[in-house]
Structure formats: C-alpha cells, structure tokens
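What follows is one chain in structure tokens, specifically the form predicted on its own.
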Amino acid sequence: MIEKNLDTSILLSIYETAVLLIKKNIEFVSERGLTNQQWVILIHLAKDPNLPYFIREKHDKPMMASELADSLGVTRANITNLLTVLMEKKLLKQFEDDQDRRKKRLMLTPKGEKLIASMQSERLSSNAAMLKGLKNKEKAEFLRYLQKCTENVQKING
C-alpha cells in the first residue's frame, strides 16, 4: 500500500500545478494562433528575463535552435519544426553568426515583437490572479524553493 509521504505530496502537487499552468498557457496563447511552444520560443527570443534559462544562462548574441532544444528540453529536429512554423509566420527570422556563417542565429521580427507586446498586459494580470494572496515576501521565499528543487533535480538527471 502507498503510505503519505510529505516529499511525494509536495512533488505531486508541483506536477498538478504545472499541469494546471500549461492548460491555462495554452488557452492563453491559442487565442493568439499559437501553441504553448511556440509561444516559449517567443519569449526566449524576447529574452524574458524571468526565465530560468537566462537566470542561469548567461546571452549575449541572439539565441540559436540548439540553445532552444536544451530550454525547452526537446529534441533539435523539433525545435526545427517549430522555427519553421513560426518563419512562416512571420514572427522570427534566421541569419548568420557573424563570427561563424556556420551558425544560425534567431530574432524576433517587428511583427513577433508587437505580439509579445500585445499579450503582455493580459499575461501579468493573469500571472498575479494565479499568485493572489502571498506576499511579496512569499513569493520571493517560494521562488527559492523551486529554484532549489530545479537544481536537485537537474544533479538527478545529470
């Protein structure tokens, strides 16, 4: 029989919310012609500073496909299909590195950008309906301990 185990319930409980996260993300940006994915390349390219990626990563030049895969845990022939899509629609452009024309290089384009900056508005208001109730302070204090988590279970999965 499973007993109660405090460690299970706080990871089960961490598991349903980013479940909850991604549908609620995902109604959010299809209303917008987007899949969830696209819309986490979009903000990377955006260069979200509250992503964990930039948090430990640090960027100077525009990102490419290969950093994307290892954000977004994908494979590089994923991350292709979904640049591609998002190409198409005009939201991204490719160029080369300057140092090395072997790279390819991503930025948002002016029609990428005023999407991001439409959705926002709308997206911090969401952000803080999800979080009413903590203080700044727990927030802060909650921050920490996902962080933490992350950082065990990146050591887990080597």
Second form
2 protein chains.
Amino acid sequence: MIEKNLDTSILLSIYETAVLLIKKNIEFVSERGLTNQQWVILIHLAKDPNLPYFIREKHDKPMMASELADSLGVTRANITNLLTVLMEKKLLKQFEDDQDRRKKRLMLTPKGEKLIASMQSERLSSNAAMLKGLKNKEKAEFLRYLQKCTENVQKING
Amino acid sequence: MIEKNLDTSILLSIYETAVLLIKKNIEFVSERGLTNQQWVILIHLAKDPNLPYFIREKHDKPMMASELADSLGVTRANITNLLTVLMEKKLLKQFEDDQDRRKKRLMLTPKGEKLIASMQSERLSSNAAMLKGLKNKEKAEFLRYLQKCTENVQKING
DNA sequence: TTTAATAGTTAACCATATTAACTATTTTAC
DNA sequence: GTAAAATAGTTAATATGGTTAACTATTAAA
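Output the form predicted in complex with the DNA next; the form predicted on its own has already been displayed.
And the full complex, kicking off with our chain again.
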C-alpha cells in the first residue's frame, strides 16, 4: 500500500504538467511546420532570456551544437540531425569559429528571426492563460521552487 | 528580441525540470528492468494516491487500459503493447469485467506487488532529496501551483 | 611531441509511439 | 425493437525521435 506523500505528489505533478505542456506546444509549433525540439533550438538561438540555460549562465558568443545538446539533454548526434533540417528550412546558418576551428557557431537567418518574432505574441498570451489565477508573488515563488528542484536533481546526478 | 517574462520562465522551467526528473527516473527503474512507462503503469495499478489521476478522481474498480491511456496521455494501442510486455514479465494480469464484456480489468500479480513495494523506500528518499531545502508549507504551495497550471491547460484543451 | 580531450558528422540501429483498420460489445436514438 | 453510434481492445504497418559507435579534424594537456 503506497502512502500519501507530498514530495511524491509534487514530482508526479511536475511530470504530468510537463506532458500536457509539451502536447500543447506541439500543436502550437506544428502549425508553423516545426517540431517541438526544432522550436526549442530556435528560441535558444533567439537568446530567449527565459530559458533556464540562459538564466543560469550569461552567454555572449553565438551558440554551438554541443551547448544545445547540453541544454536540451540530448546527444550531439541528435542535434546535428535537427540542425540539418533547420538549415534546409533556411531558418538558421552555421559559421566557423575563427579562434577554434573545431567549433561551429549558429545563428538565425532573417527568416528564422521573423518566424520566432511572429510566434511571440500568441506564445505570450498562451503562457499567461496557463498560469491564470496565480498572483505575481505566487509565480515568483513557483519559479523559485522549480529552480530549487532542478538544482537538487543536477547536484544528485553529479 | 525576446523579453524577460515570468510566465515563460516558469513554463520553460517546468519543461526542463521534467526532462531531468524523467532521466533520473529512467536510471532508477532500468536497474529493475523496467522502462519509465512500464513503471508508471505499475504505480497506477498499485493505486499510488500521489498520482494526479487519483488525486482528481477517486477510483474504486480495477483500472482498464483506456483509463491508463487517458492518465498517461497516450493512445490505447500503445497501452496494449506496454501491457503485453508487463504480462510477459508476469507483473500484471488482465481479467474480464463481468458487467461489460468489452472491458478488461488490470491488476498486479504478487510478483508485481513485491517489485513495486521493494522500490518504494529508495523512491521516497530520492524524492525527498529532489525537494530538499523546501519547507513543508512551500511544498504545499508548490503542489497547488502545479495543479492550478494543469487545470488551466486542461481547460484550454477542452 | 605524444596523448587525451573536444567538436562535429555519419551510418546503422533501436525504442517508443502513432495511425488506420478491424472485432466485439454496449449504448443511444429513432 | 432495431439501426447507428460509441466504447474497448487489438493488430500491423509505419513514423518519429533518439541513441551508439566509428570516424575526421582540431586543440589542449602531459
């Protein structure tokens, strides 16, 4: 007999909420011909300051594939495939780093910039709707709790 | 230029946290020869009262495949495949509903019960570690915020 | 200056889930 | 009461999304 436990309820709830959010986002981005992962890459290249990866560490130079792999939690090989598709769509381009010739830097094309910009207002209103009923102070706490949890998990994983 | 926005930061943080939690859980359950989805089915059949599905609605009768599909957010066909594997592993069994012969009810075998019971103490301590540093009152708020968010998303999706 | 690490790519493959068509049964609507 | 629709589950084919392992090229470390 499994007992009621607050920690467990929270973690299962994070899991369920994320499943729903991803489903909702797939609907949103597929209307623009994107997969969820493609879209996540594009908002990284658009330097969305709300991404946990950018909240944790400031980032000056254009991103590399390996940094995307790190932020998305997938392999570099997978990123290569995703980037290939996005370059075929002319949404981003790669250029070589002049300091280190192993590295390739990524940036949005004007077409990519426009696409992301055109999605932004619907994205914002949709996001607001998902957090409707929470006060600003509560939202700030919510974010802090999530960040604490992420930090704990990362600490455990080493 | 994408601006800082609290709603967006929260939703991206939920997404990232869930990715990390799932990775952590895959490690945990794969040591017992389970996939993440197989394990989620097993805790449903073990009637884990921390599952959002059970928090929302009381459940008396043994579960059906279609209810699992609903709770997990996947198709019934997918559940059929997952159940086949779990029955091959002798972790659960199916029996026909005597009221409605379309339905099949699911329950853990003694082996399935034992497996889940044997995982419970490590699961609890791992969950506690992931929420370390939050007070009980904060955890209660955290859960409420997540539930509010889930409710909003479900309302939007219809 | 050899060795190890980093960055990226490619090809083969695997896991997971979906769609569509099907059977069986029960419910709804006329 | 019966025809039509809905529900539950299964199957086969397929799509998707990702991984692993082997490779090249380049740079950093010993």
